[in-house]
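Single chain ahead, by itself, as structure tokens, in the form predicted alone.
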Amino acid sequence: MAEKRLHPRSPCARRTAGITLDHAAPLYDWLAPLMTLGAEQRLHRRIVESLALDRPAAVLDVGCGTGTLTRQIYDALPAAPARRVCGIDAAEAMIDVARRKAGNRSGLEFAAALAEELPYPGATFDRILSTFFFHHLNYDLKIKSLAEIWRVLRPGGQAAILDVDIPYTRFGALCAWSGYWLFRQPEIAENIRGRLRDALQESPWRNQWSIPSRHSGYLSLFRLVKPQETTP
């Protein structure tokens, strides 16, 4: 696959048509609540809360960044040896940065790996949660990232996306077009003009998905359930 980024990639990162951010590791931490005018703490809360993390359970982070939301998702499940949170992202140096942040906490892993070609079985995970991602995605990798997403959540299992949506103020609107214009992510242009929902009702979440809430004039929290399986 050429080259089509001017940013150094990693490996991994190199492996994959999305948008990578290996150059922006160092100051994540400190971009990301400015990304989102202050908001991301509140976000975090909400996208935690959507989850209902009342149990032990195995939970993926897909395109964890730096790992804060990941170990926030680890903190609030109750502890047991069946709690596993994973965060796995295809910018290498993210996750150098998630796992030196992560400690020594049991049952939290990172790994370098690609949504649309997530390293695990069949029906790992209760809950899957992916914030700010799609929207480094073409609509192909869209379809591909989501459709993994359902093969690893187990029946039952819910998803949270919380991402760029069609904006539904026009300071929303302001917002998601000066991240387009910034960018230069056709990625970007995707999401504000729906394309993300258009990839969720081609994929296998077709009529399974829905929106609780929307956020900032322009973001939507995206709720995800694979029906339980039926005897036949």
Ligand SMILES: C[S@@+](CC[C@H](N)C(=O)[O-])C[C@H]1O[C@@H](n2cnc3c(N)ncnc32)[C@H](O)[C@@H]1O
Second form
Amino acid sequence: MAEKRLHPRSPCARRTAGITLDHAAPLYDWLAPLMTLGAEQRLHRRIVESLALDRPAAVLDVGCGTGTLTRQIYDALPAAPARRVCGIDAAEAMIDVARRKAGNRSGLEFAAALAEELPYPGATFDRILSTFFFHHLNYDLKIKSLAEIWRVLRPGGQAAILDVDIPYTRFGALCAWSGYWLFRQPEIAENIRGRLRDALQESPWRNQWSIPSRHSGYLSLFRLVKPQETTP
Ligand SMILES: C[S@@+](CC[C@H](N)C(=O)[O-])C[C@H]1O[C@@H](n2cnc3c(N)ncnc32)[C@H](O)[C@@H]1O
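Form predicted together with the named molecule, following the form predicted alone:
Following is the full complex, with the preceding chain placed first.
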């Protein structure tokens, strides 16, 4: 199919039907706090708390963008004996910014990669997170990415997803639908209609997830727990 987008996409980004943001990378750190109406820091703190990072761990951030939260998680982890925090994003320009911001933190790694084809062996990570990412995927990719998160998380591990979900206040509905109208992104409407919940139920996470908290009238924090005993 002919490339219809106005913005150039990096080679990795061209391999996915997800909405990728190479073009937004230089401005993303300015725009993100505006898009969350100033709630970004509070939401990041909530995610870090929910991941219970009390001991050195291997953590993956899926759709990490410019890696702000990835770096925050690295800094929140105890340093000894070792910590490994990885961020992946399909947009290579995002990964370039994330690597620049990471400085020389050993064990903080960024890679251009697709969520639906994670480049890690099974059971690599103790914790996985993803923020504001799933509303960039169509339904099929949501299910594939959730299956990949299941695969690379170790049994007994946990994942946290913060994303657009069914609004629970009028103001939240206004914010969520405004995002849809502004970006003309059908994937956002899917989330508003509860399709991320449907995708969780159709994925290996069936009945292994809950929503411990809701935010800003239209966001949900999903908690995914992989049982100790799993069938391969
Ligand atoms: C709205 S940004 C979220 C960035 C960051 N997690 C945050 O909370 O600010 C969504 C990111 O998903 C990336 N993305 C879209 N489709 C992807 C895919 N299939 N695999 C990996 N990343 C993808 C985009 O390039 C973009 O950087």
